[in-house]
Structures are given as structure tokens and as C-alpha cells.
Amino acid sequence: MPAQPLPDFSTSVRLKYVKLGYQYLVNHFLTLLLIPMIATCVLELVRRGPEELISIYNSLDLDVIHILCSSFVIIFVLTVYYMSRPRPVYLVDYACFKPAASCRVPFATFMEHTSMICEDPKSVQFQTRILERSGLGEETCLPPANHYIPPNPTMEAGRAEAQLVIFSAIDDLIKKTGLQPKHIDILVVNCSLFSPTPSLSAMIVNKYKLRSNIKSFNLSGMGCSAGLLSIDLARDLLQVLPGSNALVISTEIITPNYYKGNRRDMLLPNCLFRMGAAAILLSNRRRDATRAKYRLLHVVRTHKGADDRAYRCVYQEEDSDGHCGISLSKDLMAIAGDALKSNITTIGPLVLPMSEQLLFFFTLVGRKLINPTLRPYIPDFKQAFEHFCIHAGGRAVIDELQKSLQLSAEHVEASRMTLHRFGNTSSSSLWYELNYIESKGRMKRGDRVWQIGFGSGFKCNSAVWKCLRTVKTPVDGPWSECIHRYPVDIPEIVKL
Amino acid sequence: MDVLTTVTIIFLLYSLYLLYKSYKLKCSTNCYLVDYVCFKPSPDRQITTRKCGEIIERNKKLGLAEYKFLLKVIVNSGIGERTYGPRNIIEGREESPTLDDAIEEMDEFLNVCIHDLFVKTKISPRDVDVLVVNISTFCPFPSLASRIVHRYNMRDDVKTYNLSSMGCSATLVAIDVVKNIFKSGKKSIAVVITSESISPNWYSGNDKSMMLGNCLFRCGGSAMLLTNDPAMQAQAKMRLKCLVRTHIGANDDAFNSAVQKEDDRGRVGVHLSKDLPKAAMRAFTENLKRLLPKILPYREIALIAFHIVKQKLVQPDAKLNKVVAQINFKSGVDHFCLHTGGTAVIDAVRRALRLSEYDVEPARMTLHRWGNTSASSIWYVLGYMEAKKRLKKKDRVLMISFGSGFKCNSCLWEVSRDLGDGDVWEDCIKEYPPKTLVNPYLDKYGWVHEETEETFNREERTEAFKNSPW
């Protein structure tokens, strides 16, 4: 007879209860044990009395000798041990590129240009049912060069772009922190598809004059989770360079990508990437732990190029016409699934508390020796986070990471508004979200937040920052200015 | 007292412990040259001066003025006659290079060079924890990083960063890379993989400035494993001493001295400009300020400080030039590996720093067999070295590259043992150096100082190469 299915506990009140107890008992652990023993150690002392602890004191017959070398012992290995730890990362802040609203482009913007320049009237069709489902919204922006009809991608905007972009997110940041450009000692540069010589590092060290021995890096080709790679670059370097700062712009330049085909797989990109950079400060200086707004707790790292299909499922080739362009194949979600699962088998241990890390390994111990078929414990990130902040890749992505990892509504808000303000800006969307968290006055100190970025490879990266103070409303920033229509209620289709 | 007595020893012995690992992770922060691998393209794609020719005569934009200067360029070059190109160049097809031909140029590398570093290494790729790829000009997506972990079958923890755009002296910016990250002191192993991609960018328009890349880039590659683990140390071949990367984007004379844009027709070239030289000397000089004290003797330090403060003190307004000519550079370098960007870079770092012919050989030979290969040409030149048997234990090895920006980086390496490894070199070392680096076609090509635009007819000149015993 088979066996009854269990009744569902996990509505039941009683048993939350019991949840809540296990996690505080199980996290709470060893400060649960110290209680009592110094409790006992207190009572000791009182018990013995005073006379009989000097007399233990003057028993021990130190004289200065002793005292200053064990004094000089404890302050060196002291020493050594906080000089072999990691230095700590700090954020002092970042800045994200607002474009202006005569860069915008609304769906019926959209939707001329595209009949105007696309004469395949079904490759219209299925850009405009794209467009319907995607949850962009309608103040995405795309550079000055793609209004024109056809688009004029040459070497030249794709420059002005990259100028426009970056250098307001830099500007913006100086205005914020106060920064110097002459004291800017590392910087490190992501866009992907956009790499004109000389480097786009070199364009930013010639524009703010950056000294000459400035550690400049050039990152290229690397996806929309390149800002997070270029966050763990800086990261090794800080922890190289004692009382440096490092600048990261993470951006992408829309301008020289404008597919020209008709092959549904590559009109994708043409839909969903829009104009957008952030340029972010980090420390690793003393001094600046007070001002910073967070501190880098872990860059954890997944590249899944080893199999095929993760491999091949963003990839540029060109079409049968010759024109180039981006392929996005269809196992799409099921690769970036795939990928977070592994990326979650390493940071699970790093951030998770001790409870939800012991029902984890309790449930893999039932399923390998007991029962294969119990259900493997999905563990409960937001224990471990306050805010997530997840690529807004597209709506599907956000879908996809809500279900897996049993995310509310609320929690997933900042990435799903970012989409629809925005647009896909790739590698830069995550500080975007992170800025509507800022905006939306829900950042406080001592929240961690998750930054999960996906990109071509296949990679996946995630990054945990802790809030150091709390972030004060109004927040200057691409949200200023709209952050009280948000969120917004974005339909399962427009009807275009 | 017990009690207190376990307590101390205890304390103490962690203490000893705390020290011992601090000590292992110092140990572990030098980085380790294990072995590096150069490329050689297969002979049929081996470019003559002839073919060259071929290739010019091909381009119908061209008018006398601008027939005349490549010519002289290819001529002057100091670029030999087994140099490789890139397979669509050669079949024609430069005018419209498509994606795959740039990836299929990448992947003959790729596939061979990785492949050749592996097996002289005895790694395997599951054992790499950091790649680093540069390659300039070519940037497809994925990115070759990814490329190279799909095609290798590398861990999902690999550490991948591709770099792009950095120029001719991006290879150390990626050397640079994985030596901060071996500074952490966690056990790595890296591998580095220097190309240039030739097919993509092919300049099919007439602008002078434009058309120098064309005749002095050729194919190369090279791919470098290191590592900063203590255990390896008795199979690696040098051990980085120190590096310095000097930038002077802020001045805007240097920035623009190469730049990749738009004639005036919308064709896609590298414009290299006049004050290309200069900047490359600025570059130069600033680096040097910064890396002669980290490579000098004391006792040489100590000289120039002398001679420093004596004529600040004789004559406080004079230049510095005097005490410059005296700073003998060779005191703490045996061997210079110098960028073969051309050979008039290669005379003005041999007069800046007075170099012999001798210390110079190795980046003539290299920029005559294989061209100017970018960032790779400097593992070329160490390759010449070690063929000829000049590199002996202890031996010091410095690096010098320039880059688009504009950047000059350099590098001291230390030789860990001696070394005689002939790699690329092992077929074709006996012929260095030559009697004669002049080009064989000076003379054959020298009518076209006599032509002037009247007299010169393209069809009869072509007629006349194709009917030629050459």
C-alpha cells in the first residue's frame, strides 16, 4: 500500500515556531555556550575573593623582564594576524549614467523605425511581440546614433557614446565623493562589444589626465556579468596595493550592435539592450570606512564554458547575409538555471547561516543514504540577504531566478523596475537596481545584498556586499526624478 | 598554575603557528615563468616580400605617391621573407574579412599553441585556476577567454580576464594581472595567451598614416604558464623580479599618436601618427625613471645620485643629459628583450639606452623572421635567446613594450637555470644571423623612384611583376 503523502507542515503555525527556535539555537550557538561558562568563570572569581587572587598573582613571581616580554610576544603575533587578514574592500560609492529624455524611445518610436528599416515585415512582427512581453517600459533609451534611420553605426558615435556615457557616470561620482582623479590608482574598464584602439581605459586616463603609473585594465567580450569580474580584479589588486582606490566602469556600447537581419534569434538584443554605464569607487584606505556606503564580503565566481551548450547559447556569428550579430538560443533559461545552481554550491557556504546550512546537508545525507526521492532542500537565501539584486537580463531571467530561488515579489522589485525604466544596459543594470533599493529608502545598515549578474561564456557571478550606513532619501541618481511612480504594475503583454 | 601554564603553551604554540603560515604565504607571492610556447603558423601561409607586392597591386585605390611609400616601407622594413599572414589575405580576400575568418585565425593558434604549452608543461586544464587572454584588435563574443575554457574543458572556478585594445604592450598588463593575483599567497596556476589578429583589420582605403599596419603586422601568438607555487619552482624557467606600467594617456599629443578610426571615405583603419616616435620616447623615459631604481645595483644607484647632486650643485640649471650618458643600463640587465614594433623603434631604444649591436640581435632576428606580431613579439625575441644559448642561470632578462594610449611597460626577469630549449626557433637558428638583412626586392623595386605620375601606368607595372623570373 503505498505510503500517505506527509499533510503540508509548513503552513502550520506551530511549526514556523519551531523553525524559528531551531534557526536562533543553531546560529546562536556559541554564543549560547559562552553564556554559562562565563557565567560559572564570573562566580569563580567572586567565590575565591580578592585576597586569594593577588596572592595567585604575586605567586607567579613576574618581574618586568617577563611582563615586557610577554607583552612584546602577544603584540607581535597580534600584529602578524591582523596583517595576514584580507584587507576589507569598501565602496565608497557609485554613480549611474541618466540618459536624457531626447534619447528616449518609446514603443511607437520603436516600432516606426523598425518597419522603416527592417523589410522583412515578419522580422517586424516578431520584434514588436518581443517588445509587447519584454517589460521594458517606455523611457528606455538608445544612443543618438540609433535614431537615425537606418542606424549609423560608425567608429565615430560608437566613440561619442562611450563618451557621453562614461564620463557623466565618472563626473557624477566626483561630484558625490569628492574624488580627485589624480588619485585614482587602479581602473578598471568592462564593455563588451564595443573595443576601439586605443582602449576605452586609455580614452577615461586621457580625458581626467590619470597619472602615469595608474594600473589600467581593459576588460572586452566578457558579457553583462563583466562589471562583477571587474569588481573582483579590483578587489585583488586592492588587497595587493596598500591605501589605493580603484575606479570600475562597467557599461556597454549599444551604438556599433544594431543587427541588420532578419534571423529571430539575433533580433533579440536589438529589443532589450539600452543605453546605460555605472562607475563605481573602491577602497581599501582606513580612513574611507566611514564614508563608504558598503564593505565586499564575497565575489564568487562560475563559468560553464566547458559544455557546449552553455557555451554556445549567447554567441556572435554572423547570419547567412553576412550581417553580425548575437544568437540567443532558446536553452537560454535552463543554462542560466543551471549556472546559478552551481554558483549557489559555492556561495551557500559563505553566506548561509549555519541553520539553513545543516538542513541542506541533513537533506543531501537523507537523499544519498536514506530516501532518494525526498525533495533536495532548496536553502532559504533570504536568510541570508535583505536585498537581491539580479540581472535584468529580461523578464524571463527575472521569472526564472524568482521561482528557483522562492523569492517574493518585493524582493525581486528592484531588478523587474530596472527592466522597465531601463531596459537590459547589461553589465551595468546591477547597480542601477541597487540604486532603486537606495531610492526606494529600504537600504539600511548592516542589509546584505546579493548581485547576481549572468553573462556569454556561460558565466555567472555573484557578488554579497553589507550595508555600512544607512542610505538617507531623496537619493541622487538615474531615480530621482520618477522613483515615486515606482513600482509600476507591468502587464504579462502590451498591446502594441 | 597549571592551568595558566596550559593556557601560555597553548597561546604560544598557535602563535608559532600564525607565524608559520604567514611565512608560507610570503613564500608563496613570486611568480614563476614555468614555460612558454611561441606559434608558427603552417608554411603555406608565409608572406614574401613578393607577395606582398601581389597584395598592394591588389588594392585599385592606390595611386603612385602611395605605391611608392609602401613599397619603401616593406623595403625598409627590416621584414624578412618568411613572415606569416592571415588565410584571407592571402586568398584575396582582404577587402571583406567575415567573423569566421577572424575566428578561424584564432583558433589555428588557439587550438595548436595551448595545446603545445600543456604538453611541454605536463599540466593539465583542469588544473588552471587563471587565464588571461589578450588580444587586441578582435573581440568576439564569447570572449576568447571562453573560448579557450570550452575548447580546454577548464574548471568552472576559473578565473577568466580578456583583455582588449591594450596594444602592442598588453601582454605584460595581463603578466601584471596574474602577479597581483599571486600576491594573495593561495597556490595558482595561470596561463597567459598573447596573439594579434590580422584578418579583421586589413585598411582597404589609401590614407597614408593608415597603411602602415598593413605592411608590418604579421600572425603570431604565444601562450605562457606560471605559477606561484614554491613546489614548482625547480621546473620554472625565470621568476619575475619586478614590473612597471607607466601611461601618459593624460597628454593628448600621445593619446592620438595611434588611434583606430575612420577616413575620410568611412573606411576603418589604424591612424599612426608623426609624433608617434616622440610619444614612444616620453613613454620610455618616464618608465625608466621608475624602473632603474628597482633594477640598478646599489652601488650604481648610489653613482648616479652622486652625479645627480654634483651638478645640481656645479650647475643647478643644466639637464640632466650628462648623467644620463654616464648611467651604465647594462650593469643591471644581461639581456634585453625589446618590442620589434619596427626597426626604428628597435635604433632609438638601442640609442637611449647604448646597447650593442650583440644586445639588439635578438629583436633585429625576431623582426626579421616573423614581422611585427604585437604583444607576442617579446617571447619571440626571449625564444632567440634561449636558441642561441645566451640565457644561463642567474642571468637577468629585461622586457620593454609599447602600446596604443600611449603605454610602456616593462619587466625584470631572473633566470632560473640554464636554458636551451629552441621552441620555434630550433629549425631556422643556424641561419641567424644572416649575412645580409637588407631586402632582396631593393633593388628590383628601385624604378619606382625614377616613375612620376605621368609615366606611371599600373597595368603595364602589373603586367610586368607577373611576367618577372621573381
The other form holds:
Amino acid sequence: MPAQPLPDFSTSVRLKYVKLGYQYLVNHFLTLLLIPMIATCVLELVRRGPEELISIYNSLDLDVIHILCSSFVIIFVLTVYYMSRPRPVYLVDYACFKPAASCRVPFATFMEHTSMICEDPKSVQFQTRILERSGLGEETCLPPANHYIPPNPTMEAGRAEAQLVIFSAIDDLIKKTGLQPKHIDILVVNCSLFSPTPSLSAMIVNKYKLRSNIKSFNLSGMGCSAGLLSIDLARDLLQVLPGSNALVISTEIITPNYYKGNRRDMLLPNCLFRMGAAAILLSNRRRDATRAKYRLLHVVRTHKGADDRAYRCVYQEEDSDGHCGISLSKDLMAIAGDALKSNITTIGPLVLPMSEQLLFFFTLVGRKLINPTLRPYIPDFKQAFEHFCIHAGGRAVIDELQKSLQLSAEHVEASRMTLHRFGNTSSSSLWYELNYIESKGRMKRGDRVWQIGFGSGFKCNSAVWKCLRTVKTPVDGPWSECIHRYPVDIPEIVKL
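Go ahead and give the structure of the form predicted on its own, now that the form predicted in complex with the partner chain is out.
Next up is only this chain, free of partner chains and other molecules.
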């Protein structure tokens, strides 16, 4: 008699529900264990009755000294625990710069200007191919100085762009929150490539007449992930300055950084980077918890600068003709993947449910002790977060993270649409993405957001936020006039 074939368990058993059952059992193990114990104790107390309980209490023979000492120990322990807890950091609100229509650079305009400025036809063809595959749309914007032929990258024009994008974002934030400039205790500004004297932070202090004792910081040269570095710095300052507000500004000034040469690895930023800025108000005052949008849970920073390849993969230098620009290495995606892996290793235990941590641990042990060729287990971060904000550095960056983290198209929708509508706005792109999610009405109370940024050095930084209240769909902001058109289909190649 021929042997009966084994059933196809992948179809006969609903593995999806088996996995859900496993996750529920492991993640709620303590609850499932404590409920029977508590129920047993309650039933035993009810069975004994009040008279027997009173007699047991009297038999303990506790005097006043014992009661006072026990009370003192309990109060002391609770006080130490309360005082040693980190102060909560709330994101009260934020605002993103909305560029004017006059700054728009459609593909035809960009390539017409490029062909008139660039003398090498091969460089023009190269930029055309990059733009066709970039994932950018027709509404991205460049500062006024870059619309000149040739561009006018002067210090004055750079300051004019900085004042436009930064002051506009701060004004919108003040309008939203009712914040008085005199109530700003901490100011952190990050802009990687434009670092004038006086600094951008001093420019803001002068414009808004901030207090003379304000804690002011200006971060430069730290790349597209500097926005989360600024959040981390502000968080640390808020831990030691009770009752304070922190204003964080994230931007990149494009005007002085237009590359005029023909090196292909330096022409990429011309095609991808666009103007933008974000202003974020943080607070550690508990009374702000009622009006704040989010609470900061974790910030994890990974720096790969000790490796020479990682250090030079995003590098500012001069070409053979003396033109200054930013070179992007061919190894950039591999280095970014390695940095992301290190960052995930740190952030995973902080955010992943126990069911995912156990699966990862058992797989790791199996690879080490049993079979080194065993496929590594990739944790399901969708169980830890409802929303993902991946730095919109380019289509390849988003594609790689979607594949590595096994995310759906909806999870990376905010990143793709931000790249399409605004381009790579450097460190502020994460806030345009968060505003996209809010503008779609998807941010609910209790939702968790994972922001992931990459930057020169090479760095990968993460921030985890928890939504404190269901966010109403914004009536203003960068997406207010176009959100009804998104998401849009972005073809692999747009023929120019």
C-alpha cells in the first residue's frame, strides 16, 4: 500500500492564527499568570470571612514602631523611584516650511537650466537619467538664487534662504502653539553645509529677541540625520532643566552648495536636494502633557565613523577643477545597511514585544550552535510601530529599508510621497513625513512612530514617539493644498 503523502500544513493549518496565538500568549504571559493567582487569593479571602482575617491581623502583634518604620521605608523607596525617573519630554507641536509656487522647479525647467549651465553634454545626460529615476515630482522647490542662470551662491543669498525657511517655520509654530519667544529656554539649530558667522542660532535670537540666558546650540556638518541628533541634545538638556521649553530647528540651506563641475558622484545632490525646514517645540512641563501631540520614548544613535569607508561615503571636497561639492560613494547603500543593522540591534530590545525577541534569540542560537547557514530571523517591527518615517534621501534608500524591514507599501507611503512632493529636504524630511500621516487622518492615540535618519559620518539615528491624543487633520501646513491628490503612482522611470 503506497504511503500517504503528508498534508500541506501551509494550507491546512492557518499559520497566521497560530502565530497570532503565539504572540498573544508570550506578550501577555505575566498577565495570564497573575490573573489566576489574584483570583485564587480573592476567593481565599472571601472564604475565610472578615472575622478570621481580623484575628490573623491581631495575631501579628504589630506595634507603632514597626508600623512607622515600614511606612518610612515605603515612602523613601517611592520617593527615590520618583526622583530618579527621567523627566518626560513632550512634543507640543511642530511646523514645516511651505515653499511658494514661484520656487517650483519642474523637470523641464531643471533640465533646461542644467543644459544652459553645464558645458559637458554627458553630465547633462547623466543628470537627466538620475532625475528620471529619482522619484521626485514636478512640484519640488529650489531657493530663488538657484533659479538664476548661472546660480548665485553668495553668502547673502544663503542668509536670505535661511531667513525665509527658518523664520517661516518658527512663525507658523508660534501661531499654532501661542508660544511667547521669551518663554524659549533652549534653542538647537542644525544645518549641515551652511555655517555662517554669526551662527544661524544667533540669527534666530536676534530676530525674535530671545532671552540673554538662553541655552543656544548650532550643529553643522552632521548630515541628514542631524535632526534626530538635535532632538537627542534637547532631550538631554530638558533632563537637567526642569520646567523648560526647547525649540529645535532642522534645515539644510541649498543656495551655497550648488555644484558647478562634472564629477558624477558630485552631481547627484544637485538632482535630489530641495529647500525645506521644520521647527519643533519640546517641553518637559507636565502641564503640557494635556496639549502635546507626542511623547518621546527613545533616541538611539549609531556612528560608523571609525570605519574609513563609512567616513568617506558622503564627503565634501573639491574636484580637479576646484569646484566644491558633496561626493556620494557607490558603497553608500551597503554602508547604510550596516549602520541600520547596528541601530536595530540596539533599538530592538527597547521596542519589540517579547515574542519577537524570543524568535530572534532562538534563531541566533541556532545559527551559532546548530546550522550557520540557517536563515536569520528578521524581527517584525510592524508589531512595535504603527507608523514609519524613513528619511527621504532617495528612492534607493526607501526601497532598501522597505525590503530590509519587510514593510508594506502603506508603511513607506509617507516617505515616498514626501520625496515626490518636496524632494530630499535633508534633516527636515522626517517632519514632512509625519505631517503627511497626520494630514491623512491616520494618527490615533497610542500609535507609535519610528523615525529613521541617515547622515554623513556615517550615522544612523532613530527616534520613537508615542501619540498622546488622536491628531485632527491639519487645515494648514505643507500638505494642506495637495493632500487630496496623494498617494500618487510613481513610475520607475519618467521619460524626459
